[in-house]
Each structure stands twice: as C-alpha cells, then as structure tokens.
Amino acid sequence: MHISHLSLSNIRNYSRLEFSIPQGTTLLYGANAQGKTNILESIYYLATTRSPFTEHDSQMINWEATQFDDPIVVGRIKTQITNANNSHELEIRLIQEMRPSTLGQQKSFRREVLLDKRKVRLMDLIGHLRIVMFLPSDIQLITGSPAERRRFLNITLCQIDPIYCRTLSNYNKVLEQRNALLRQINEGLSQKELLPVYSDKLVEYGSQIFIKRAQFIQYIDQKAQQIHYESISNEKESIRFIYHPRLKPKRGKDSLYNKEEMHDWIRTHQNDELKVNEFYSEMLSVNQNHDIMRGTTTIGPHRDDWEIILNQRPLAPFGSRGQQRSALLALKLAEIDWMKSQTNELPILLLDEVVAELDEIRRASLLNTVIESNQAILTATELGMFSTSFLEQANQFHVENGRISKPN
C-alpha cells in the first residue's frame, strides 16, 4: 500500500498544495512551524476520519481563508492510494457556512466523504488508507487516561476490521439509550422493565468488542516481548501487555473487580462469544440498581483499560521514561506486524519528530524498520540526527512557509 499523490485546499497553513509522494522513504525537513506535521495529520485525518491534534475539526480549516465574508468555506484533503489489489481516491471536505438563525447568521460546519468522487458515510472510508503513527505525544499510552487507550484500541481495529468499527458504533449508541433510560427510572419516569431490551443489545455488541480486543492484545503481548527482548533491551527486559475489560463492577471496597482475574479470564474465553455474552450478561444484571442509582452503565467496554508491565511491575509508575519510550517503540512494531498479518500489506509509517527522542540503539532498531518499509514519511527539524546510508536512501523535501521543495 502507498500514496502516490496528496492534494490539499485550505487546510492549516497551506492554501493550496500538489505533492507527488514516492514509496519508499520520504523526510520532510525544516524549522518548526513551516507545516511538516500537517502532511501527517492529513494523511491521518484521511485514513481515520478524525485528527490527531484537535477534538474540533473545523480547526483544520486555513485560518485566513476563513477571515473573509465568504459565506461557505471549503477545506479538502484528497489523496489516491495504491494496494495489491486496487487503487482508490480519497476525499474529506470540511465545510464552514454561515446559516441564518434566530440570533441572526451563524457559522455552521459539516464534513463530506467521497471515495473514488461518489459520496460515502464516513465510516465508509476507514480501512482503505491504513496507517500507524508514531509522535512524541504517544507517551500519553503510558500515562494518560484509560481513554487513550481505549482510543488506540479503537483506531488500530477499525482500520482493519470494519465488523468492529460498525459494532463499536452500534454499542455507542444503545450505550447512550440505555443511559438515558437509567436516569428516567432513576427520576421516575420510567419503569424496570424496558432495560433488559436495551441491556440485551449491550451485551451482543459489547461481546463482540472485548472479544475483538482480547485478540488483539494477545497478539500484541506476544510480539511486543519478541521485539523488545531481542532488538531493544538487549535481552535484558521483559515487557507484557495486559488487557483489562471491565466485565465486572469496580466501585471502592465492595469492588468485584480484579485486574488479573480478568486479563486471564478474557483470554481464556476470547473465542467463545457465548461464554463472554453470558458472563456479561449476568454482570449487568447483577450490577442493574448501582446503574440506575448513578443514572449511567458502569460496565462494559467503554471503562476498558490496558497496561504495560515491565520487569513484573507497572510501567507507567515504575519505568523510567527510557523504558516508556521502548515500551511504545516495541508497541508501535507489533502493531505493524499485527496490520501485516490481517491484510498481507505493510501500513504507511507516519513519524512526527519521534527519531530525536531515541537513543541510537532505539533509533537504529526503528530505522531499519523505516527503510523496509512500502512507504514511510518522515518529519525533522535537523538532518544530523540520521545517518549518511539513511538519508541516502530516504527522499529529502524542504518544507517552508506551506510550500514544498526538493533540495538541490
């Protein structure tokens, strides 16, 4: 799989802009702030249908563009994809209007999907551009909240699988149904027994993803100790990944929650709906008067988590940011070689700035996997951080002020 052409309108700095992009090895360079990462954020936002940057997409949008009184602006990130199979082209437009109002005439903004220049959902277009990014901020895996990583979990599935993708957003919405019925028999408006209706479509969805995920994480563990204990700690570390679904209620000292219980418990079942659709099953009903008291679903795959051990203890309190950063290199590969294995296709490689947070046993390991690559793309400020083989091999662009060069 490649790209063997980008095209963006009014997106971040750049107003308009062609850029034939070669397989292989691609480094964008220059100083900060020229527009290198808004290459990748394109090429993410088409892949994924959402940026990696911001919550509020209507930011991606040229800003001068929409300094004049123009009542429709239009932002369009095109690209056409090759794979073994097929190629297709690629379209998102994001549309700011002005709409009149009761308060007078308001900004409006909408977002339209095309592949090969037929509209589509926009779930229609995740998994035919297929992606893994690398970016400093991915420590967040480590230490931020559960839902990061609920959030990678999401993103890395429905590249591949769109069963999952639909599912996920079948749950979220009997999610959202089914919370608002706790909190209408939590008030009295409404009674008992119209939950099992919405209970039962919860359990069928939220089978589905834990299982999804439990086979995943799996597969990730197993290669990531590979990875890790071979080519980065020098066979020094050991690394697990331990998936945590929250099948059973967590609340304070009555909690019927334990963390490996259910790691090892999930994996045992991970290939029997049945036996998952029952357990959750019972679960919700057992947990049903704590739900409506809080007037929201406290179980089920939407308080997931996932962690990183190291050496037998927790990364993210015990390691230090040296390992954390091995830790997200070995995840990042395996999450390669997962893509690899469900599609017989290598992903393209997006790297914003992560090769100056290496040290040259890490770099060197990430590199290699770089230049054995379909296609990778590359952002730095300075060229002295790679190796003369490296840029030799790597095609080097100039980025400035929104426009791209070759070097001469």
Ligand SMILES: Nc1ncnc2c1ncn2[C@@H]1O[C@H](COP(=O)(O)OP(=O)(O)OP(=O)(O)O)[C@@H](O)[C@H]1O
Given for the second form:
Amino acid sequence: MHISHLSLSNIRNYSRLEFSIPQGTTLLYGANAQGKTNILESIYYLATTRSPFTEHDSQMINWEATQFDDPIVVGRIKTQITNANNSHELEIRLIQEMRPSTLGQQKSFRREVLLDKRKVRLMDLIGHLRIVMFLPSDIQLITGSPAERRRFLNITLCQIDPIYCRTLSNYNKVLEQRNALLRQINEGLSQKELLPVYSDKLVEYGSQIFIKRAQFIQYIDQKAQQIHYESISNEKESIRFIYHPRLKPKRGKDSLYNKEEMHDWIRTHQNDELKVNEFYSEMLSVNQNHDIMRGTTTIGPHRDDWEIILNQRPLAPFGSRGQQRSALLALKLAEIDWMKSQTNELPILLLDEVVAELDEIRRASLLNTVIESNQAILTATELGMFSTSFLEQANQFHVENGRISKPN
Ligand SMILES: Nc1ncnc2c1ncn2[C@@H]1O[C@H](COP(=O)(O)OP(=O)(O)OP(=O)(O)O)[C@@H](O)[C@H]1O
Ligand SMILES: [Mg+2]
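Given the form predicted alone above, I would also like to look at the protein as it appears in the form predicted in complex with the named molecule.
Entire complex below, previous chain first.
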C-alpha cells in the first residue's frame, strides 16, 4: 500500500498543497515550524479520523482562513492510495460555519467523510489507509495513563479489524446507557430488574473486545521479544508485554485484582468466547450492587490496561529513558509485523523526528525497517544523522513555510 498524492486546503499552515509522494522513503526536512509534522498529522488523520495531537479537530483548520468574514470555511485533506489490487480516494472535510441562533451568529463545526467521492460514515473510512506512526510523545504509552494505552490498542486494532471497531462503538453506547440506568436506580428512579438487558449486551460486546485485545497483545509480546533480543538490546535484555483485562473489580478483600492472575486467565481462555462471556457475566452480577452505589460500571474493557516488563521489572517506574525508547521501538516494529501478518501488506510508516533520539544500533535497526517498507515518510530538521547510503536511497523534500519543494 502507498499514498501517491496528498492534497490539503486550509489545513494547519498549508493554505493549499498538492504533493505527489513517491513510493519508498520520503524525507521531509527543514527548519522548525515550517510544516513537516503537519503533513504526517494529515495522513494520520485520514487513516484514523483523529489527530495524534489534538482532541479539537477545528484546530486543524488554517487559522488565517478563519479570519475572513466567510460564513463557511472548509479545511480539506484528500489522498489517493494504491493497494495491491485497487486504488481509492479518501477525503475528510472539516467544516466551520456561522449559524444563526437566538444568541446571534454562532460558530459550529462538523466533518464530512468521502470515500471515492461518495459520502460515508466516519467508521467506513478506517482501514483503507493503514499506518504506523512513530512520535517522540509515544513515551506516553509507557509513562502516561491507562486511557492512553487503551487508545493505542483501539487505533491499531480498528485499522485492521472493522468488526472490532464496530463492536467497540456498540460497547461504548451500551456502557453509557447502563451507567445512566445505574444512576437512576441509585436515585430510586428506576428498577434493578431492567439491568440485565444492558448487562447482557455489555458482556456480548465486551467479551469480543477482551479477546481481540488479548490475541493482539500476545502477538506483540512474542514478536517484540524476538526483535528486542535480536536487533535492539544486543541479546542482553528480555522484554514482555502484559495485558491486564479488567475482568474483576480492583477493590474489596476477597476480590483483590491480581494482575498476573488475570493476564494468565485471559491468555488461557482467549480462544474461548463462551468462557470469557460466562466469567465476565458472573463478575458483572457479583459487582452489581457496588456499581449501583457508584453509579458507574467498574469492570469491563473500558478499564483495561497493559504494561511492559523489562528484565522482570515494570518498565514505567524502573526503566531508563533509553530502555523505554528501545521498548517502544520493539513495540512499533512488532506492530508493523502484525499488520503485515493480518493483511499481507506493509502499512505506511510515519516517523516524526524519532531518528534523532536513538543511538547508532537502534537507529540502524529502525532505518533498516524504513528502507524495507513500501512507503515511509520521515521528518528531520537536519540530515547529518543519516548515513550517506540512506540519504541516497531517500527522496528528499525541503519544507519551508507551508511549501514543499525538491532540493536543487
Ligand atoms: N491551525 C493552524 N493554522 C495555521 N498554522 C498553524 C495551525 N496550527 C499550527 N500552525 C503552525 O504551523 C507551523 C508548522 O507546524 P509543524 O508542527 O508542522 O512544524 P514542523 O516543521 O514540524 O516544526 P518542528 O521542526 O519545530 O517540529 C507552526 O508554526 C504552527 O504554529
Ligand atoms: Mg515537527
């Protein structure tokens, strides 16, 4: 798979861009604040329908375009992608409008998604363009909150598995309804008898999510161990990826959540949906009164976490910065391998300034994968850190003030 063309209008510091991207390695270089990362963000956005940097999509609209009195401003990201056997055009429009309301004119924001020029649902776009992105802020996956780590699972799995994505969306809807009902029961406005309808649905969707996450993490665990051992740590360190499904509440004397126990349990049963269903269902009902009291559902994949163990110790509190970077590299390289195993195609690699942070061995290991990929787009402020042979193989483009040009 590769992107042959990217068009932007009114996105970040690009008022207009037409960029034909070659296959193989593309290196975007230039001074700070010229628009290198903005290119990667746009491609990431088309692949996942979200920005890796902001929750507020309207921030991506070029701010100069919004300064005029136009009642409607449209930011547009469009790309042509080519797969082994077909080609698609993907487009997302970010639309900011002035709407009359009782308070006068009010700004409103909406998105339109087009696949081959036809309007589709957001979810229908995901999976057409598959990417793996390397960002300096990926370190948050290790040191940040569980929500960050769940987001990683969701974004990765959704790109490959549309059923996972739909199940997740259904799960979140049922979860919201169940939580609303729990609050009503708590306030005496509703009956306990209504709960099983929602609990059953939650178990149906939630079990599938537990299972798919467990299978994914097991793959990553095995592959990353191998990559880390062979090409990153010089056969010195051992790494493990451990899934912590929230199948039991994390409280109480007799139901103390034991991480290792839960990890082993899901690994043993990850091919047995009936068993996971049964257990999850039982735990939900054991926990019912507690949930009513709290007014929220306290077990389920929305509370999952995972962690990295290096040489038998958790990496987050004990690992050095370099060890954390290395583990992330192993994770991302394993993710690429997993996508290839699932789709028979390599994803597109997007790398933002990450090469600068790695030492020679790790840099070589990463650039090797870059060179072997179908398409990789890297950003850098200077070219000094790349070897001559790498630079000879890469297509170089200079980025300056929202313009991209071939160097002379
Ligand atoms: N909505 C927006 N409208 C216009 N410009 C924006 C918008 N959002 C961000 N910018 C600007 O776009 C410019 C380029 O940002 P980008 O992150 O792509 O730079 P970069 O080339 O990656 O730089 P660095 O080397 O510092 O990472 C910045 O000056 C930033 O302030
Ligand atoms: Mg940047």
